[in-house]
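Consider the single chain below, provided in structure tokens and representing the form predicted on its own.
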Amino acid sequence: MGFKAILRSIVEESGGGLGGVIMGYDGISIDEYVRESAGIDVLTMTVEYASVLKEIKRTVGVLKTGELEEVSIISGECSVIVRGISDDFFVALIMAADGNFGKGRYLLKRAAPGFREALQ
């Protein structure tokens, strides 16, 4: 199965779900997948917060607490949950802000090793 073919199943199984994206701390996308209802430029939102999430990176590197695993970033209109799956990429899961973040969390963590093998 390809990156948006699992891209489309978490955001479609996760209750909400807007997007997803594999994309680098670079800020270039891998992969995507958008719902056309989304209402949300869900590409530049990733490449936006890629730029804050090296810098988290690179944080968490320098006070020697382990490889980042998961940052959220919630807003009124949605919630971003972001899970490293390498020292280069990122997936991120957007959803709409009612929706059903403890299982986009889930299903986040559930395919991060399957992202993390096919990327090496």
Given for the second form:
2 protein chains.
Amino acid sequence: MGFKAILRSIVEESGGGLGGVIMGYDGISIDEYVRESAGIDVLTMTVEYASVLKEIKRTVGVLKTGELEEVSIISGECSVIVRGISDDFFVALIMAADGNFGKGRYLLKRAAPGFREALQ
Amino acid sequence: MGFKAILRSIVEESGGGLGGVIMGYDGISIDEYVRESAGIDVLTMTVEYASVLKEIKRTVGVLKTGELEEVSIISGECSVIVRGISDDFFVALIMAADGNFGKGRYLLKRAAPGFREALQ
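Switching forms now, from the form predicted on its own to the form predicted in complex with a further copy of the same chain, please provide the structure.
First the chain shown before, then all remaining chains and molecules of the complex.
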């Protein structure tokens, strides 16, 4: 299954998923799947967050509390769940505010090893 | 109940809580409670994250997806759960990696309105 198909299954199974992106911390996307009805510019959003994530990764490195595993940012209208795949890449799931946050986290965590392997 | 007592009850009830801090986005702490056995410099950690949180808050503002409600950052050795209280302040709970993340989120969410009211 290609990246887009995996992202699609995560977005559609998560309950409230709007889009999924595999991206470098430099803000360059490898692949993405966005629901037609998303109503949010998923890619712009992830690009904006990429530089923040890079900063979080740097801070976690300074604090020496292990590898960065997951970041989630919840705002009034949507949630973004991010999982680190490697030193260079992350996968992000964007969900509606009323989406199933716990299921989204679980699906990303389950998919991460497969992404990691494919990107090596 | 003062801030420290509320932070203490959150840290002790959460299961795996190491410390709790109420802080400004400028990195200046209002109050904190740290477990003696924490083994992590909770305050330094929160100060380091404060500037990242400020950046996240700014990004959420740019994206216009509503107010920033919650941020969580999970690394190999610990989790940090942050809840926005006002434009200037947040409350953070630092947990051990094997702590009860869901309960920590719930306790912070439940306590946030009380903090908000007290800081107005």
